[in-house]
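Only one chain is given next, in structure tokens, and it is the form predicted alone.
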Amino acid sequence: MPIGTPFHERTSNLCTSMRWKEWSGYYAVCSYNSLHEPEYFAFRHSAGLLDVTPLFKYSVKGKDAEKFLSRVMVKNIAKLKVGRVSYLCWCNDEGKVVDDGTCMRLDEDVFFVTSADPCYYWFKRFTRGYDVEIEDATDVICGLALQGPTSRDILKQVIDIDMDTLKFFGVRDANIENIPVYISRTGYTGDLGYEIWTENKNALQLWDTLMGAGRNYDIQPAGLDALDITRVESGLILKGADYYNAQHVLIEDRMSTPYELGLGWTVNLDRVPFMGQAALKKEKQEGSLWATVGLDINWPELEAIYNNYGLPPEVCSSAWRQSIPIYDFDNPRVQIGYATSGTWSPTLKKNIALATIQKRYDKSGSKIKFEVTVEHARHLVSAIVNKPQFFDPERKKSNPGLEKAKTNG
């Protein structure tokens, strides 16, 4: 049975739509509400508030933190300056995808990574050799998602850090209200946002000081079915949707590496040894057989469909994540590939997906056929390719310390 998060005396009595899922064993929120748009729209225009004290957290500390978490991940972490966070992932020795996540530097042997499956065990059992002590941090310390366009001028009245100079990846520790918490500039909704963590101990306390930090900024506590929606118009890949933990699945097809979630810029080969770099590198020189693409599905052919049932067309308000075989555009009948996961994108008013495809097929512009049911039938419409990114905001990575520094210059 799932459990309440440090936030859920506050969550649960807001969340009047009573849709909850379960997270890493803890309730985590659907909708707030009975519609989810409004949260959707938070994100987008205002800011929404996520709990997302469900990941898994872990301190990693010592002499070797540096060299041990280099051996394990497949980007350097030398290059990782304090003060900084990287989106990375790591890999078994065959080069296939264990979990992503993120990791802070906070200090130069002080780290924190956080992953969507448990990998303490995964990383405690390379530890030989290395002086490093890992802890499983994630039942002490919580967390809290801002994000949205008015994330920034929330978090100016209540902490005591220069918001405008925290750049884009970075992370602090700062006080918000005379709460110690850590604060990063990150977010998995693809727009303007941050992290905040903190002990499970002022949890009430955090959550209390945003709402009321954004009361004038219309935030709202938002839930994961509005975030699915904005983590597929920013092309980020969730495991269990859209790739599989190599070390949960049965048959090797089930398998990805970095290059073919499309996160082969996180990967640094030309180092010291890590986990699966043998692997790693003879698929750079001899290419990939799949990649991670983005899919625009025409919408008129899609309505000329519903049309001839005498029907509107009709697409899911939420984010789904199933496979739907996708086609070659002039031979339908070979299969090229399945999409993971899409939405109606409120914002570009667009049919989107993300979709693993045969590389060759993965070229910018290029059309394929993406199979819909309407009335029992299988249906195919066109799709055109494209970077899973369709939704990019300049105020994401925008920095207006540095901005103001060379308008003052």
Contents of the next structure:
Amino acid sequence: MPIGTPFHERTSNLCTSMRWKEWSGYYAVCSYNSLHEPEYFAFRHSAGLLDVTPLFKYSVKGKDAEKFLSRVMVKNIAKLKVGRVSYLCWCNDEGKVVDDGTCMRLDEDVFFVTSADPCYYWFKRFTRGYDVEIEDATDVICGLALQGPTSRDILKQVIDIDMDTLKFFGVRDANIENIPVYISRTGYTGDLGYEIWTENKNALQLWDTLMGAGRNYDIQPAGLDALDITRVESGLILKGADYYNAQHVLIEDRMSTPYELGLGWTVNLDRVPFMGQAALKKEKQEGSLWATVGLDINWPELEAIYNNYGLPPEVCSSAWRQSIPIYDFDNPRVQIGYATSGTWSPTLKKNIALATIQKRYDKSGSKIKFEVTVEHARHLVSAIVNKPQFFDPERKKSNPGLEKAKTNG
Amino acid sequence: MAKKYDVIVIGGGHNGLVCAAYLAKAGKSVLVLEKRHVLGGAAVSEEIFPGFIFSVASYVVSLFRPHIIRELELARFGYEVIPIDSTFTPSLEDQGLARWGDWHKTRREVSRYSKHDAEVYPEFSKAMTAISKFTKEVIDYPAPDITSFHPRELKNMKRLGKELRGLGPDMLHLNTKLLTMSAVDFLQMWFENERLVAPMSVSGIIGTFQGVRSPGTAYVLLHHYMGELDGAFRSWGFSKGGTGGISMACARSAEHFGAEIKTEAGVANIITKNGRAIGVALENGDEYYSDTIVSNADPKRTLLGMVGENKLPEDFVRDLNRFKFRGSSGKVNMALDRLSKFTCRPDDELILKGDITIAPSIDYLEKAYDDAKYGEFSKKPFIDIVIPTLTDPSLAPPGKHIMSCFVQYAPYNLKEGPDKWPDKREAFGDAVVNTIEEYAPGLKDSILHRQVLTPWDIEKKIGLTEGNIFQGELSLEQLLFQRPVAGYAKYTTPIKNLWMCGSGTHPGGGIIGSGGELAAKTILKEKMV
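Now that you have shown the form predicted alone, what about the form predicted in complex with the partner chain?
What follows is the entire complex, opening with the chain shown before.
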């Protein structure tokens, strides 16, 4: 039986749809209202407030914290500056991804790591010989993601730091009214947005403060259904949908490497040994077998199929995550991969998916065949291979306040 | 002269009934002869106290092969198993540990003792699932004969070899460890906290005369894990109407396919002529004849008891005498007026519906074994408690309950000799009740009736030699092509036309049905009866 997060008192009052799911042992809202679209549009046009407490959270401290994290993570943490956040993944020694998450450097010797799966046991396995202390903060720290174009303006009213100087993937300690928080400019929507962490006891006050400050900026509590659409639009992969924890699966085919997941850019290969280094070096040299791509599924073709049945085109309004086979364009009997999640993008007006595809088919612009089921029958439509990221607004990384100051100066 | 049957099955245990059902389904005329007035052998439900139906011996089920349920249409004949969701290990010091089907719930519980152990669980499950997949290939086929060059044997070995190789090197190495290590050592490769290891390790000693630190017990652990293939803890379950419900479903299936079943028809001896079995003589003097006799009784009782040592090869008798029974467990069944609460978790009613294990520490379990090694029952035994009436209220009057306690150790061979068990029976029962009373005060006052079964009682009542619940220990050297005797692991005996199908044959152990099924299929293949 799941338990409520420290925000449950608020979220449960607001969740009029009664649509919940389990997220890592916590109750999590799918959508507050029967329709999730308004929450999606809040993320893209104003601001959505999402409870992200169920993420696993670890405080990693000590003289050797940097060395230890550099050994465990694929990224060289020595290069991560104080006040910066890194998105990364970690592998087992076969170079297969165990989990992905963020690592924040709060101080020289103080880091904060988030993950999708419980990873305390995994990190703990490699601490011998390091002066490092890992504390599982999952049950003592809660988190809210405030995401969307007006999120900065909302925060400006209640926070004691200069929001204009908090850059993309920066992290700062701050006070929201009187609540001490860590705030990072990160998120899972691919938009302008922040994640705010505080002790459980401050949860309700933090929620009320943000909701109050957001009143004039169309803030809306948002659930996981809305989040799922935004993350697919932004090409952000999800553990348990687009890939699996290598330590939990029975066969190698279900494991993935960072390169195969499109996370090659997070790997710093040439440095002191780290978990999976040898295997990743070999893969880098010999080439990967699989790649993660985005698919732009041809709309007119889908429309035509529906038209043959005398129907207007129908698409599910929420994101999906079942496996769907994809085929070679010229030889549609040859399966070349599978889509792992997808959505109708209300912003782009495109039918898109994330897919695992054989490496030789991963060139952007090339065509494949995608299976669709219309009126209980299977059909193939074409789709164009794309980078996974379909939506990447300028505001995500921009710093208008700073630029203005520069122009004026 | 009495009617001649195609097949006579001696013993109406669940394996005998499964065997009879398969043979009847194949069109054979089958007669099942059961000594007792009830069917089921050790999987038996009896109204021991008015209004209370006890699963007298075997009390939970997990391994019963799903294909047998399908092939014999058992659901149609009343087979119904209700999953058990939790295992609770009460404690005298804190709130104890409960493990559930819901893994995040379990993770939180285990985290109180060890965060590491809580999180490593999926890795352990993954390894066990991989190995169980191979083991399933072993239990669903007759044991391979490693000495034979018969094409069929070579084919079987090739199939197993392929499966084994498919495990990959890591799992192969792990398999070797599983075959040689103790349950505790094996579990400690993953888990560090004994509050978790102790209750998990008991699966390695059930029905064996070994301790949780004895080498070889890791394999028994797996034997009990295989039932979890279809999904975590949930695959252990209560049979509706008690475990006798399963036997009755098998009996109804057998009858549906045309088998004839007689109770209170104990076989005194198997009639042989020129080294062949030709029939059976009952205790009441009746005789029945057949060219195919299948015994569901254990190997010792079948061959040394019903056939006779003088009709058997000397080396076979020697090997059979070496086959270890040495029952190590007892059973205490109680009719309760009301349920008393466990002090460590008084408000949690859900935990009472599941399995409750008295296994507070590894040392506790080892000390329980120490008593047994020197011929005494454990003063502080390992107890596996279930209260089936919370799941199946039909077993007792409304509001009343049944508490079933599987207890280890109760060595058949007491220091003073097994015959002294009747003098110690109640003291053994008291040890069990007193132990539980510490965790759940008030139990004693709520007992309406207590049934204590020592291994001596199990032997006398159910007919299991030395009270061994598996018809012979499930230790490695007594498995596969050596169960029960090398050269006779394919349900055959030195007596032509005499076969065996009980738990003493491959794969043995638990309410599983495989012995009966594989014996029937072997007989149909080997001998066109």
